[in-house]
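A single chain, nothing else alongside it, follows as structure tokens in the form predicted on its own.
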Amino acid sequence: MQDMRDAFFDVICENALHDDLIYLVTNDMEVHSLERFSSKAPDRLINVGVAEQNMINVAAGLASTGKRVVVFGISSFIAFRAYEQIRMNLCSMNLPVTIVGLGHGYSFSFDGPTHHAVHDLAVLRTIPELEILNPGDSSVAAASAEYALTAAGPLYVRVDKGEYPNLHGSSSDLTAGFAVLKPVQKITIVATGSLVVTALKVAQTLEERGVLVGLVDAYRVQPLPVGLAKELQPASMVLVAEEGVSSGGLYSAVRDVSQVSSEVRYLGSGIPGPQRIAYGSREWMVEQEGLDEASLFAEISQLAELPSEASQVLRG
């Protein structure tokens, strides 16, 4: 188990210590993994303060002079406050700047709705030049960092808080854009980010009860791999699970790339309703949205037409 932030920034730090063209820019965020870098190369770790628009402008200026720039801050602030600067100053110029959105979904739950990053995917997917990665474990986070240092254009990486298991082994190849964690079945879950681990637990519990459910980790959200639609062809029902809004998020992306096949029923298991103006633990917030393990288990059980008492087993 490793904190996903450390998995990502350990790679960035190690490379930056040996390459003086790598710069990091932040809006007053601290990351444990960067303490060594900040002590050895303080001139290449730039803190612009609480000024997200200027942060993107500084990154654009550095990148235009040949620097490799990694920008990082809380996801919601970067996506919403600096949208215009990302769209025009980075993406329209196709500059190789990596934007790291820290803490997606309800990971900053107690900080309230200003910090809830449940719309960032939907917002940033409207910028066609922006590639988007959403790791669901520490190994893909580390691979995303390696990729970020060679990406040809602008990149957004959602890096969650907290410890995550390694679900993908030692592979660092992100070429496919997705990984099949459980073979595709008639009922298959396509998950991304924090819900990959949750979906895997649900699939394993159902398997113990004789119900096979497929699971695909979609870690490249934009452009969503066209091969995903072919991979999902054997399914009759696909449940798209994400800790964010379904409209405009991964659910919309999957339906777009699949061209809404009439032979496959697509269901969104994301945040459907109005903004949740609430404070509480992440576990509580996710449960309110029906995205916790017990809720997903019940939803899949209903799709599989299991007896109603079986769908309540995780809540018992």
Contents of the next structure:
Amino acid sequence: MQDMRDAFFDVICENALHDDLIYLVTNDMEVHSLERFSSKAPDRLINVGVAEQNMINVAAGLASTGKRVVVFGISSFIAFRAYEQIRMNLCSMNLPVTIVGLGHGYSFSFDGPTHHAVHDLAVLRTIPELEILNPGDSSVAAASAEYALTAAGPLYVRVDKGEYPNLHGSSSDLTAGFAVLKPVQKITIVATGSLVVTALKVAQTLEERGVLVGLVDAYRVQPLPVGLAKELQPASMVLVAEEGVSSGGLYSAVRDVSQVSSEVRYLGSGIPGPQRIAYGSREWMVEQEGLDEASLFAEISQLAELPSEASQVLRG
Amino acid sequence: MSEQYGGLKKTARDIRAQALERAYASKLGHLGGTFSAVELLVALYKIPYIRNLGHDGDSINRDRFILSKGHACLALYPILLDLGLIDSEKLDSYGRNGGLGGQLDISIPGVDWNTGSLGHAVGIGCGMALGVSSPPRDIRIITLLGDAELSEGSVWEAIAFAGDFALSGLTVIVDRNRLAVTSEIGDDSIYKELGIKLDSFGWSAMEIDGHSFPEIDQALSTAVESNRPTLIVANTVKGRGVSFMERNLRWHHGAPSAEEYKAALEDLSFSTEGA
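The form predicted on its own done, now the form predicted together with its partner chain:
Expanding to the full complex; the earlier chain stays at the top.
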């Protein structure tokens, strides 16, 4: 287990210490793994202050002079406040700038809807030039950092806080854009980011009860790999799980690449409703949205037509 | 020196005539803000203050210029033609489907940034100035803004940043033609004691006649040598050179009729003689 931020920023830090062309730009955020970098190369850690529009513009200008720029800050403030700067100055200019969005989904659960990054994937997916990675484990997070340092164009990476397992081994190849964690079945979950681990637990519990459910980790949300549609062909029920809005998010992306037919049901297990003006733990927030392990288990049990008592097991 | 400025004045007249002709032929253009910026653009490109133009050769070691008020592109295209960066066929494509448009983009040789939205160029210029400062290089970063653009909050984010980081390589010119799309931009808020504001942000500030080549030349030569980021308020006249377009909101955008085109061409032959 490793904090996803460490998995990502350890790679960035190690490379940046030895490469003068790498610049880090932030809106007054601190990341533990970058302490070593900030003490050794303070001139290449640019804190623009709480000025997200300027942060993206400065990053764009820097990148246009041959620098490799990694921007980091709270997802929601970058994706929404600096949308035009991202669209115009990074994406229409096709500059190799990576935006690291911290604050995945409800991870700033106690700070209200201003801080909830539940619309970021939906909003940023409207910019086709922007590649989007949403790691669900430490290995994809580390591989995303490696990729960020070589990508030819703009990239958005959602990096969560908290401990994550390594689900993919040591491979740093993100070419496929997705990984099959449980072979595709009639009922298959396509999960991204924080929901990958949750979905894996659900699939494992169901497996123990003799129900096989497929699970795909869709870590590249844009462009969503075309191969994913082919992979999903044996499925008749596809449940798309994400800590974000379904409409416009991964759910919409999966439907976009799939041959939608009446034979296949697509279910969006994401955040359906209006902005949640509520304060509590992330676990509580996620439970409110029905995205916790017990809720997903119940949802899939129902789809699999398991007896209702079985679906109550996880709820205790 | 005066001989040099005489040549520039002639160029400025030619640029206006070509811009007018393209706007007339295509029925498209922003002539008011185009004509206010002509001397500034001619000085930048012809004295020149922008060196090592174009996308060929070294992509890093060259000066950069962002025409933030990209809607003044009709003044720039004929300059790029004059410099041999585009050909007449390209200029003639203005207003045609797939041809040169009402804003700039980097597919055009000599253009460093895609334009169209206001409030971005100073921040981008900050990033550029920071990027070329390590290792230190003699590279100028120059931007030209419309005066209405200083209402954009992102401009002030960038002004604060440039001051904090002492970005001496950055020069911002403001085309102070005093007219936005629908209203006049007076001296009562943003432009009230602007020099004092900028000084407190760590900038140098100057105010000049934006149609006077000697004043533009003097200001730019000071700005590019300054150890602070520098903002030049260039006082101009919207629609400069065509009497009935001058200071007239109607000419923010729009094309002249046949009669207006003829009258404007005649006007251009005389009105800027004394500039």
